[in-house]
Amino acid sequence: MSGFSIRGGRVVSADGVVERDLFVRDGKIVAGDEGSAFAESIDATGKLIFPGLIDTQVHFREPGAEHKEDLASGSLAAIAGGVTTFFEMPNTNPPTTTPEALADKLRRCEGRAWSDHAFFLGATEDNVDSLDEWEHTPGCCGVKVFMGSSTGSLLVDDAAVLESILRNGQRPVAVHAEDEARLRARYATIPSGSPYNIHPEVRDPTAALLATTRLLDLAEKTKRRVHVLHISTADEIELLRERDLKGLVTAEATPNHLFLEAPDCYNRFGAGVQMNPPVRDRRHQEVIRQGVVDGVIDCIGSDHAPHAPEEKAKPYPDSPSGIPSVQMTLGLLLTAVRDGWLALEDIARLTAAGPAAIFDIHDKGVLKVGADADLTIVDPSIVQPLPEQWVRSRAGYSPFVGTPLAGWPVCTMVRGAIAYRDHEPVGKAAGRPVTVG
């Protein structure tokens, strides 16, 4: 479809929902007296029309582990669940930490990758004095900072090292902040077969108290732009509602935080809910939920990390962590909507106005004229429980299968072009790199 209407839907953005009909030519939304006579139409009637969500935290894998994941089979996870684009963290093997590890990636992606897509460069100690440079590197959409454990050379628990990272650049810098020292000491306690559900108590919200402080400290420090990745404490929201650096700061939540509750959940899923920082209890939960729901946090970012089933069947704390949930985070949201905390333009703002903000990413994340036609349309009379063989991603579970539903996205186009439906990709993956900034 070169050009193409989209007729009776609702059309949901971070200003409200309005029943109106789209027009899409070339891969872009157009005005409606340029799309009028259009003779090929798609009928919205009844369904949500959503802009593509942007995940910007998301772990494909690839290269070096694609047993767990890769690019395609993530990015249609992605698609499947109404993600046009997606932005892919470092910590690969090798890690994306020079601009020739994230062209290879850019090379994956080539008729493979169903979104469009951006990659974070790895900050380390080694390549500090580069980063002003090659954070403009084409297809990288910032840096990304390891504060707590992580894999090879990828973790930074120097201050003087992170004051460093953010005095080279001015692209916004993604954090990962638990406090590295706290977690050293705590892990060394724990033997293993220990239960999973001591997992919060290990990497307690003191470990990322701590260095979110010390992280607001140094931005307001060097001015530099971060984006602080799953909160997961009630510490933290209160911490960046006090501070109240906006503009300096920004802040990201994951589903997992805000629609799994410990202890319930690892008593359930064990291993399968763990994830770094912790899905924590109700009183965290709640508060996590109001700061999304008042603008603390400015965006929602899937944290998608997904595992093979024998790796998560290990005993803790030899169990990797991380969650795959890039598929699930529109539909749980449209549960919250359901429940009364959230509203739909709320979704819209998490999810695609709000990343397009802070990452300078322009004609996506809203539906006017110009812009990508990157949109899912949502189909809200689909109220059964998430189907288990709905699941993409090469992990084949989530602890979200048989939560019940209050909507669910039935078709996903990207720049105009149809790429799942119903429960099936379309067409030739023809995901493109984003310009950022």
The other form holds:
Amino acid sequence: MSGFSIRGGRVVSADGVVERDLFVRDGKIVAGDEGSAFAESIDATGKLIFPGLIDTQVHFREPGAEHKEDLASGSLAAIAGGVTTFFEMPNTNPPTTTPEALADKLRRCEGRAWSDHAFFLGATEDNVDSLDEWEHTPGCCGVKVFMGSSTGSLLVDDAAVLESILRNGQRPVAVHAEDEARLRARYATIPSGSPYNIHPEVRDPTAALLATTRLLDLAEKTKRRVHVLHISTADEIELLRERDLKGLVTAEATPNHLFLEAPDCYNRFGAGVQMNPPVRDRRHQEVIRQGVVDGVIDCIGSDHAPHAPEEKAKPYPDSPSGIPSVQMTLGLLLTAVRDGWLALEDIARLTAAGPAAIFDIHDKGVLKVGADADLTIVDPSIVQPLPEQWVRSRAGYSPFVGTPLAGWPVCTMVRGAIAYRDHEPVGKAAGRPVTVG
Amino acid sequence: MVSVSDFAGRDVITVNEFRRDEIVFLLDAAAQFEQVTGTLLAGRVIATLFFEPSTRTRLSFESAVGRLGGSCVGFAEAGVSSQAKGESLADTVRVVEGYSDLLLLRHPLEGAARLAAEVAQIPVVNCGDGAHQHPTQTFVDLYTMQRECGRIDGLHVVFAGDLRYGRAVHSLVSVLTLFNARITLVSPQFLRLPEEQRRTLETLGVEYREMESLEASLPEADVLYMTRVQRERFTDPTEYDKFKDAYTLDMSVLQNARDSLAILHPLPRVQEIAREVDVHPHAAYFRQAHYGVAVRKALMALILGHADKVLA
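Now that you have shown the form predicted alone, what about the form predicted in complex with its partner chain?
Then the entire complex follows, led off by the chain already shown.
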């Protein structure tokens, strides 16, 4: 591949926003003295250039539920939103609980996944003794534990099992922290057909706080690094701030918890905004936003979790939980910059440098010489309401359609190759497995 | 004929929205406002919504408001807490317009000033945005030329340094096309004025030339507009070192210039103007900053409909 330059854009990093040219050869960022001779150039004048987003929590449903999404359609939505690397969760069918199941996902990605990728290995009571070996499977980004919100073998609601999982391995363990016993007790009391807006009361803040507290205790006890997924409560933010376990514990927020607000969102979208842990009211949203700004939150992952519209139409609580949002993260965060509570630098920190640091991803997350040329070019002059026809997920809907934008990605590159431009895919899906650690 | 009524209630988002006669009118008004202090804006409240820090611009505006007896409310840096917990920009504008008569907006995203102007019933002045549209800076640059040289028409202006990224240069060059200026562009190849800008000059038939030597550009110049070369522009720090010394103005370089050469710089400077030049009688860059207050006094008085008490 010959080299080319990207000229005149404002390049965003966690350290600042600087107008400068980027030079790309063989899929990597190269220095200017090497690149100034490149004949080919892309004009990015007036545009913002972000490091490609690394979304470390998506559910692409393959294998087993391809009617909701698959690795091709999910990763297409990803690059449409500037996400050049995704880490996918193990609750597929069959679940990703063995190296063979993980290898199967990697094979399925060949020629079909648009973004670079890696997969979580799901921890179960049965595979706990193998995790320290299996976590080094090629294409594995780490271990995922469901303390609540799952069924079958993936559910780990036993403290002793959780502790042995944490004692078996080195890589960070990503955890869905809700207290299963409390959830069961509360679900047992609600009649079918209850309004969707009781979801944040059924899965209440205490359920999240109980599990996260237990998790932090175990992390401290075992010294194993844990990554707390989708923080949904003010209480957890305060807990994380108080316990101050930086270096041992990292935390994620989702665009859903940052940009949707109960009760309004349930009144407008019903099951369309039902997810686990739930989107809560403005008090929680404000504190999570503050945590995102001041560093309590280390990264933003979308928790992209699509369902078919007819599934979402079921009465509560049979309606499945999950919101498709892998494509929305960057656009939504740009509205936060417009509204003044977030800086452009924060976006690069939370969506690229942050995830790269948590999961020890090499050569991605920062646009520096020697790194992969994973990037997305944003046109800040796109300020229209988000049109429905831009939504790429197979789910086909998004509660964020109609959001007044403050910029939107118009060109996404994976390792120097344009994969998405002007709302259309370009070339062939050429995502590759990511090496971590 | 331009009159005060052309400015009353007007939004100021880009310089390109202003005709030549309107700019001339504003600069004449600035001259008359230079010494004006008092109570012209008494009881008027100016909102300064600075979503990113820009201390110089904010101080200049606040000084101008204070000199005319008005007062300022606002914030100097955004954040969740200062920003009403993440209220939308549109809502912030709707709230603040009830507290004030004029909205000064500084914002990291292009388009924010335009959005604010669309939402607000009160006038909005763009104090710098992501794309570096910063119209009052351009007016100040023009006013400085007027004050230092007695005219703008027909001046020979040399721009030197980083012409590629220096947006103050781009805005000023585009406005100077309205004033029959002769333009010399001095930069390393790497930092030339962007092609689009050069093409505009050609289309408009503006007389301009490009050179690489600062010394050679000076003999016929009336104005030298220096810019700084920022380290962050460069992927490779050694490139920066190569370029940074190429355009340093000192007394020996000035030997090539007329005694009357006016030296401008949007500030802050790094090393591109030697400290020894500060005592040069036509080193105008600190006065340039001071003129900013006069220009902003005149502009705000015009927008708020109070200028007729001063203008003859």
